[in-house]
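Take a look at this one chain, the form predicted alone, written out in structure tokens.
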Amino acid sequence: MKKDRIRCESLRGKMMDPAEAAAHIQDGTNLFISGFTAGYPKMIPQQLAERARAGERFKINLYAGASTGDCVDGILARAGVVAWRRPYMSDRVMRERINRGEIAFKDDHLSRLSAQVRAGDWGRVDVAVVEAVAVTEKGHLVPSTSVGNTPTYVKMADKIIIEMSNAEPPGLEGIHDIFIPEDPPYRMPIPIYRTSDRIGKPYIEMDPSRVVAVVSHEEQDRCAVFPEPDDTSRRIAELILDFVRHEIQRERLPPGLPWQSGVGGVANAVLTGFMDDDFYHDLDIYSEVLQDAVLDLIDMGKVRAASGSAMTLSERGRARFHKELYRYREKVVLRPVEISNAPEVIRRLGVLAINTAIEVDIYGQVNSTHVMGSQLMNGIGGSGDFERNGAVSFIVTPSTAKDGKISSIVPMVSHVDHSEHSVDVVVTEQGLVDTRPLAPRQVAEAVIEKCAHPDYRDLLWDYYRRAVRERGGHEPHLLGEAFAFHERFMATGDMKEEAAESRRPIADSS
């Protein structure tokens, strides 16, 4: 360990091996870790899993910032040592344990977590394990490629274990902007008025006397690598960019609003779309996670500022980022998630928010987290923070899933994450519907006609028109049939065939 990594003298004597450090975590420990798709601990989880494999029986409650790598969620789920997990996960193995009821999971809006932890709503912060690239002379922590909830976890922890990452450059120091707002009733406005504004400190304030161990490692983040945009995601991106361009040209939106996009293929496609579009320049990105495409846009001179809580980069992107960190650091700022996702700031800046769905119903309700209403796929993450508060909120999904066997446009979603009140625009590769000027029945008719796949439109029209005739009301529904739709078609995969058989004239809904 180089001395320039740990510049606080009192902490140099606390270096130890991971097994010795992990001994501070015992049965019933509330373990709070850094990590927000990146920047999560690597060594301590491995030690906990080894103890379980050796026969030790214990359970911990695991709290992170958002998703982590397999070497946290995956390895701990397989070891059977997790009793509770909050707030967000997307690991396959942990998902299976949660759906079997072996791990308790509570989904949360990410912007709210830090304040809840400070209020004691999550119990004591027994141990915080956090990744860093340096500790300052006064004992303050310089995080790695994510901030997430780490500032609050460090502030509240009884014991702190630092994992010093030698895989990330010390030159990350200065890229972070750490600001913890006062808690109610003393909270003042968060003073961010432009994406590039810095309002805090370049490190996390930490009491070094509560650090019980420092370990070092050479492990890199193992971030999800998203494929190049396919035709579907490119078409969705094209529809969104055309819509925003049209709204600006008609002076219904001001130019220069910041963009947010969730992690994944469509998000990459939207960012990639900016590269070839001369209409978009001097972009501001105010988001949660920054991906490789942000580096491309910076290289093209199209980004004025990019703000997030983490960087999720491919291996190639990481090497490029490290090599020219001095240049990217001028454009990029990493903040705590309660700032990157702050409803107040999102609304003030007028963020254009793009997030994904598993399914969308004909009235604009969105399911982002559960399959068939029961099986958890992942957490809601920060999508609610942006969808509820963005200047324009987009929900995107391919019109079908499972090679066309399942319609992503349904009569009624099997689980609600975002209500129609939070969703402005629904987009599939088939088309786009701006729901803002429409009444619910108009929304339903437009979504069926423009967003549903042609193979499923007849079934959706049949359901909707019969609901209008038989039930009426503001948002007509045939409740039994709405859920039977999922059971009969989505579970069996024969919806496409039934849709082809049902192409028959239907009485006009008026």
The other form holds:
Protein chains: 2
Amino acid sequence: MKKDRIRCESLRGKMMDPAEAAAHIQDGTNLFISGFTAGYPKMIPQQLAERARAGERFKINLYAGASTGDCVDGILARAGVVAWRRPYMSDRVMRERINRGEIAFKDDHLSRLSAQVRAGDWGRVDVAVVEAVAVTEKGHLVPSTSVGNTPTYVKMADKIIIEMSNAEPPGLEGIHDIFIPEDPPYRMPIPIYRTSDRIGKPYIEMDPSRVVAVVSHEEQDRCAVFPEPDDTSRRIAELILDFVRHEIQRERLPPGLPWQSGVGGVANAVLTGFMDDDFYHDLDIYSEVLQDAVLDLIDMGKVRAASGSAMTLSERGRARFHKELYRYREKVVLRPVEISNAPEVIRRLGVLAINTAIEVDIYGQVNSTHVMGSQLMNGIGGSGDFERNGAVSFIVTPSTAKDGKISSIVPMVSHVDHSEHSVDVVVTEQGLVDTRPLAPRQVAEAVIEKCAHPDYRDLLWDYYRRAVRERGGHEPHLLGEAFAFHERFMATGDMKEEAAESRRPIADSS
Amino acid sequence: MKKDRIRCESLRGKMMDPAEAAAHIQDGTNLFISGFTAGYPKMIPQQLAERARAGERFKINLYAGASTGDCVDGILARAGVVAWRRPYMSDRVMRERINRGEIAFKDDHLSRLSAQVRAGDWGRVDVAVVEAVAVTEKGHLVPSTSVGNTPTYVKMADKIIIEMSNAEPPGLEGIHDIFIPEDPPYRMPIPIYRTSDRIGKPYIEMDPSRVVAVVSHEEQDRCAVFPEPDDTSRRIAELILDFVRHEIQRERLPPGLPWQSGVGGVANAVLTGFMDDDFYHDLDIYSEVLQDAVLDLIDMGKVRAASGSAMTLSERGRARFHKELYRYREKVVLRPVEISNAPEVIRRLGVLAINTAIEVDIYGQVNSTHVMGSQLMNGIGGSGDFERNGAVSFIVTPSTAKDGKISSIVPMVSHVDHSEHSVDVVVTEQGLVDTRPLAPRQVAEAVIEKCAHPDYRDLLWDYYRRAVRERGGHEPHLLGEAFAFHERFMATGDMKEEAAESRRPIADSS
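Next up, the form predicted together with another copy of the chain in place of the form predicted alone?
Everything in the complex follows now, all chains and molecules, and the chain you saw is the first one.
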């Protein structure tokens, strides 16, 4: 370890090997770790997995900022040592175990977690394991590539274990803006009025006497890197950029609103779309996770400020970022997730929020989390924070999945994460519907006609028209067949295909 | 009319009879009215209904603060002159017409409407008709018993018609706190840090040159007055008060958080519960609608401050309120609904939010608006503003409806307004479940056991256990029978009773 990263004298004596450090974590430990797609610990989880492999029987309750890498969620899930996991995760094995009921998982709006931990809702913070790039002279912590819930975990922890990352440059110091908001009942606003505002300290205040161990490593984040946008993502992005341009030109939206986009292909495509579009400049990005495309936009001089809770970069992106950190650091702010996702700030700034769905129904209800109603995908993450509070909330999804065998537009979603009241605009590669000026029946007609894939339009029209005729109401539904699409898929592997025993001709609905 | 209520010289000449004033409203007019359960216009709507009765054919688009009385929504719905209605309404005839698709209705979070009108999302504000108790020397408007969206409607309207109420005392002047927040992208916080904070003016700023008519009337608000709490409401209130006391005593909740409760029996019962309970004192009420019980609590010296967007009082309550207005005015603040329901403020203050549901499912998803999935009841109102942003969000409902033939706890709600992520505590008269520390399967088991009515527990256990066994997953559901309760009710009038042709024994699920 390069000792000069630990500028606080009293902590130098606490360096030890990971196995010794991990001994602080025992059966029943509430373990709170850094990590928000990036910046998670790399050594201690490995020790826990090794102990399990060696026959030790124990369970921990694992709390992070959001998703981590295989070297946390993957190996701990496979080792079978996780009793509870909160909040968002995206690991395949962990997901399977959650769906089998072997790991208890609670899905929370990401903005709410830190305050709940401070209130004691999650029990004692026994041990915090946090990745850092430096400790200051006074013993304060400089986190690495994410902030997440780390400030609160460090504040509340009985014992703190620091994983000093030698893979991330000490020059990250200064990129973070650490502000823990007050808790009710007597608290003041979060004083962010512009995307770029810095309101806190460049480090996490820490009591060094609670640090029980410092370990060091050379491991990089291994972030899920998203492929280049495909045609579908590009088409969705184009529809959004055209719509916003149109709204601004009609003076229905002011120019200069900040953008948020969830993680993934469409998010990347929107950012890529900005590159070739002269209309968009001086961009503010007030989001959760900053990806490679943000670096491109900064290089093009298109970014006024980019704020998030993590930098999640490809290996190539990371090299670029490290090389000219001094320059990117002027544009990028990394905040605690309770600030990056603060409803108060999102609403005040008037964020244009873009989040993806698993499926959307004809009335604009959105399922972001559960496949076929029961199987958890990843979790709601911050999508609720942004959808509910954005100035305009977009929900995007390709119109089909599984080679066209699943329609993302369904009569009724099999699980609801975002109600129609929180969703303004529905977008697929087929088209875009602004639901704001429409009553529910008008929404249904527009979504079927403009967003659904042509292969499913007749089925959707058939359902909707019969629902209007047979049941009526403000949002006509036929409860007996609201999930017929899903049932067909579960029976035949194709939402279009009836199981042999239950074929029924589509009623004439003209 | 008592001319001294119009202290602005230039407006005195604009007094006219209602028929003449109503001539400003023609076919296609976007009509924006005051009214938020109370404080709605009483004369102009009547004129419109009379014109329709006399054979004139026209349609208006009607926008209010929330629900109004029969003399607005009732007579206009019966007259068939409403094309669009936004937002919340509670009139029986209007509801029927909305459900038949004859009136287009869009259900919005109440906090969002004013900003949307200012942004132009709802089209031109052709005419605003607003009830007032005075106009100041400079031509500013003192509203009556509600504020709602009136400040924005007055600000944006091409033409303003004032209905001067002689039934409400001019002494209401000073009770209102009118603050229109800035709009994005460059705006500052809403500077409310305590329930009692006054941040605006005691009147609505108005350009008198846009006033086209002043009419006067002696009509009182006719508010839906809720009966004394019954045993069920009292039991629910008791469970909530016990729970909050317990949380405070365990130091998991700070004392002094403000309370919000929706309109109706349980809300009244909670407030009544405070009266007999020495634990609760120095209460802050940060709510939407203030009802009679607030006066009782003020009289008992239990209220530090009561903030809302309307006073909705019984006739007896009104008399009391008028008589000692000088005293109540010190405790009560009436605000625009975008402030009373501001997510920013609700979250900052840490409001304890209590809202009612039509039905709740075993995983804590909530339906507040649609009976049997299709038929609109009233609308979401402000429940989403409070549930999503409260420090602790309670959803309350009696465990059954229709003499036990409907279970309010169902396998899957037939419509979702509030997702499980926004709901903390589920309460029926049977019991209370704090879902916050529970994974979904644990929530289901607790809700079935503690909240469901005993008559429905076996049916719910049967569904849940088979869903776990047959489908598994994070939130096990059997999509083919998720709405079996609802389908049974629609077929037989009882959620417990199979239709004759489809009886199936309940599987042994022990």
